[in-house]
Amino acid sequence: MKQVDLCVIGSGPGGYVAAIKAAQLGKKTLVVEKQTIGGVCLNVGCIPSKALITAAHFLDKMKSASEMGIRIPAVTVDGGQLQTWKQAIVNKLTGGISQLFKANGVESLMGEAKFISPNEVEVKTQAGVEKINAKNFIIATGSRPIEIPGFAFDKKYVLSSTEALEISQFNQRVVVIGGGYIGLEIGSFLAKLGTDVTVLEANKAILTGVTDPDCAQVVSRKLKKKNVKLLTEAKAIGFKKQGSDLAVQVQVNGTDQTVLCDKILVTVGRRPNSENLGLEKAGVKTDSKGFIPVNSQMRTNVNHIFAIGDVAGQPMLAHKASREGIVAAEVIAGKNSAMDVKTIPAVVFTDPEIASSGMTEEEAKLKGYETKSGTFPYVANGRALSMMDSDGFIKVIVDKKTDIVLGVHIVGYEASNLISEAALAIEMGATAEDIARTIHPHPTLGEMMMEAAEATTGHAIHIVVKPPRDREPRASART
């Protein structure tokens, strides 16, 4: 039986970061991984989906380019070779994650884990069983896509993301079922490499829950142009070979339609991997939908085994997977650390993206907030419009006694780099004059966010703002 004094049972984006934490913090580490190194993210997930997002961007400007007086002439894609440098891309950063495992002393184990007590595991590998005794534990096995009846994955005719991400044929047409960010991130890139895309929504918008309301709109507005059909409070029913077709069944607003398609992309949620993994054996309870509860040190109800990621709730995102690998690790290390953060970022990366850090400005309200908002618009930014990308605005919410940031919404071209700075900004308690009053380099889309908190007050210089009724000095919260 091997010994070590942390099991990590999943390597992606949270599993593979807590190993390696544990490991520069004097822990003798072994991370077991039931598929492969990196986990969804980096294989099926993340990367491989932004990799044929970046390709599908391209050929989109490409195709714009006239504009420029670029003359190019008719572009073709090659699904195989995408596939081919998109694998790329992913086996480079898998093997990554190999290296610096070795290079930080982790070993890795391929299997599936399943615990046997509440210090041991039963590895189940190509070449038998192996025990693990741990002292500490750490469950990283992540999420899996949501099945809905009727539409049984089949990986042929109904596929999940992960096949979604293996297309190398554009001149299809698909139904999208699901609104949400993962259904509009494959349904934007395929629809702009030529793919003829239906969405199917059951709410009255898409990404309803998701993001800000307004920022959904711009992304709406944008899939109408790309051609993307968009069809909302609607519900699949199922569906059935008609011919060489699918015909899918829908119910829109109680009305009976069909649309025909060559291929279904189920995309309604994700469900966490808590099953199958003996928990009952080790005491480790979990909730009504599978997550596994934990407290701010990331620990389960029993002491020494800790989950993070998906598996331990929302919301489901790469990043914030990782902070809590990390916050995992230093508490076993015998750190005094916690999952203590003011916001968490999100990004959705359709076209254009949409980022987003802290509270909307209904969330914000329903918390007894009285808030004012400015927003600043790409059309006026000349960064945007020399780049033919200026679609969307910048939205920032501050409480309005204190002029504290609440919440900053983006909807537009590089949205997901331009978040940061709101995140640090609400983690560090900024004002909106704060941010109003830190010099931004010219001429750059980063401009947008100084006028943004600029317009909290109508004093914005590049558009026209109506100044607020009371014209009241700002609050200072520095004082």
Given for the second form:
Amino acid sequence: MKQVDLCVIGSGPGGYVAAIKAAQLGKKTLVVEKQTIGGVCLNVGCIPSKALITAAHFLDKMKSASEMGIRIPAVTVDGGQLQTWKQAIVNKLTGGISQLFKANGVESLMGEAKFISPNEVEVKTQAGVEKINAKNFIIATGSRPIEIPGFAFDKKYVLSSTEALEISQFNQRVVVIGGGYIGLEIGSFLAKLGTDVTVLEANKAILTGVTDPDCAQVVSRKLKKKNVKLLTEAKAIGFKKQGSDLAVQVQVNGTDQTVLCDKILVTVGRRPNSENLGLEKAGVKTDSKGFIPVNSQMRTNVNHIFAIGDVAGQPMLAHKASREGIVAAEVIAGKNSAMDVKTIPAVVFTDPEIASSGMTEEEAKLKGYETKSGTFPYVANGRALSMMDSDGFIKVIVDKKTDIVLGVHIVGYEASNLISEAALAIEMGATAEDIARTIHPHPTLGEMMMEAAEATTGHAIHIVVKPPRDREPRASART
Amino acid sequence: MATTEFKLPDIGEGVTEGEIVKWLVKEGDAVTHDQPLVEVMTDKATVEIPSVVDGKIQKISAKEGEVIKVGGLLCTIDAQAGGHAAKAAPSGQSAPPPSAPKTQSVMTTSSAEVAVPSRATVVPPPAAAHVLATPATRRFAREAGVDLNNIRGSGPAGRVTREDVSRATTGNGHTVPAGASSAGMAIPAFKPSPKISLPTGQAEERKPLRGIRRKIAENLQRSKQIIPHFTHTDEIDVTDLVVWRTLMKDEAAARGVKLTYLPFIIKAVSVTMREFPQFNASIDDAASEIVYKHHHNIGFAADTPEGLVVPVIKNVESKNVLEVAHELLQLADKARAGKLAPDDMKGGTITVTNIGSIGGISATPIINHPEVAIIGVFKIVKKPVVNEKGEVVVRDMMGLTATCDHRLIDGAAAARFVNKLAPRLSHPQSLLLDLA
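Please give the other form, namely the form predicted together with the partner chain, since only the form predicted alone has been shown so far.
What follows is the whole complex; the chain from before opens it.
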């Protein structure tokens, strides 16, 4: 039997970060991984999807390049090469993690772990069964796509996000069930690469509860521009083969419709991987949804067992998992550490991107704040215009009494790379004035953050009035 | 034969290091599983660490007096082959924590539960959404044990600055179990430092502040910062008490208890508190609430070689003088031997400090936060006193102080308390009337 200080189950962005941190703090650490080092994020999630999204964006740009005077005769997509390129990126990153493990003295073991007692797991490896005894455990087993009745994943007709990222033919028709961020990210790039995409969303609007409704609106409009059909308040009932087509039965507002397609992508959410882990043998409890409840030190109900990332609850975000992994590792190493953050920024890689940090206006009001907001549109930003990406805006929400930034919501090109400033502002307890008085270099998208902050006082320089909703503000781009 | 590296286990409660007080075995000794090997003093208590294997002590690597971090090597043991020992703890870093140290009654026996300190409560709790403090300040506060939710920030819009946290460093130590040590006299009870022969040319020597001394320092500083102290002083005629104690001494000895004045005084304080519930209370600073305690758990300051500790006699209200005396002696013995368990020092609701055995007529003790009062009693001396008839007579007189938290107890209340306590000490037979 192998004996270690810490056994981490799962090597996703939570598990591998926790393992490295624990090893750095002097703990003898072993990581058990069932499938591939790096977990969903690196292999079949964040990274490969971003590669494909970038490719699609690139293609889109080429199509509009003639406006800039660049004439490209005929652009074709080599799906096979696209997948090869994507896989090379994934391989480079997973290889990097293995190197980091080695450099930090983290051992890894490929196999499926199962608790047999509070201090022991049994790992089924290719070579046989190995027992691991550890003083502490971190459960970082992540999540997997949810299946819905009538649409069992068969990898042929009904795909989960994992298979969708392997599509190399883009001249097909795809029905996406679920207008959440995963469905829209994949749906958007498929559409831009030439796929005929129909999104079925059960709610009244896409991205409900995920983001600021004004931001979702911008994405909704862009989807339509890219010929993505969007059916809201639509419930997918089932499908049948009809010749070479798949006929998806949909109830829209109570009336039945049929949508013909070649593939069905089900992206209605993800569920925690907490089964088949022998948690009952360890005494670790799960809640009704299968999440493992933890405290702010990521401790489960069993003192020496920790859980992090998707399996430990919403929001299911890689960067949340990583931070939780660091907290758990520090606590295990005897430090007084805790998940003590004000905001976990979230990014949706739709077209355009949505990024948010902190509260929405609605949330702030529920918490008793009197709010004030300032908005600045991309169309009034010189850099955005020069990049031919002028859809979207930045909205800064502040506490009316103190001017302290409560939330920032961005929809637009590179929103993902702009949001970190907002997260820092919120963590620091900065005021809108702090942001407005910080010089932002010209010409950059970042200037919009400064202008939106200024706009909370109604004094932004580059827009004439505070833009009323649903109307493009009168803009004069800075030259 | 397998060699087991025996390391200082994580004994919980946030303990990160311990000082080797005494080895109970020597190299070459045969030891059995669960046999105490070494006494280790942490900043919480002195504990005996038991062996996790059967075998023979090979080499002792941690010397007495040395401070060892959790996980540091204590000794190596030649584990006997075949026994459950080898299974329980193979060599190397991976030795599982031994079962709970003997005196740590709070520890569970499962090794699993000892692997990481404390239970699910996170101390201090994360800062609420409205608390303004930068991430670095929040980390600083966490490491200092300061609960940001309870600090009034000095910055704009109530922002808590790093300086605010520094100021509060000792003002919010919820990490310390209430009454884990602390309280008592600021000066007289402390053991004078041992003489150090300094190398020539060296004007001072620096030593780390650690162990019980550090705990005393933290607790007393916190008390003084939080509590507005005042001391009410009186002098009490205890001539009858001296006579009574002389009379009862043999009777108590016959029942196996050495009777001193302190159990009687503790009992009299308990009886008097029935009329003054605010003396047996605390202030919940976070909730701005007064907490009235239903049991009289009376701590007494004990002077030990390591410094001041305050063992607690629980439920004095339902014990008689002899029972209190018996328990007091047991706790005092344990305190002197440095073997108090954390539980022995927890849950105090008021403290009595007796400096009489050393000397002095009065002092201003520091309250054992979150308690709100400490009663000091001093040396009984024969003094000339003018009695009611105007005659000068020789009486046994004792100084008594009531040091109180002025937030809860007013000067008048302290005076009234002492006025009710004094006759019980002057006329011990009056305690008969208070028999429950």
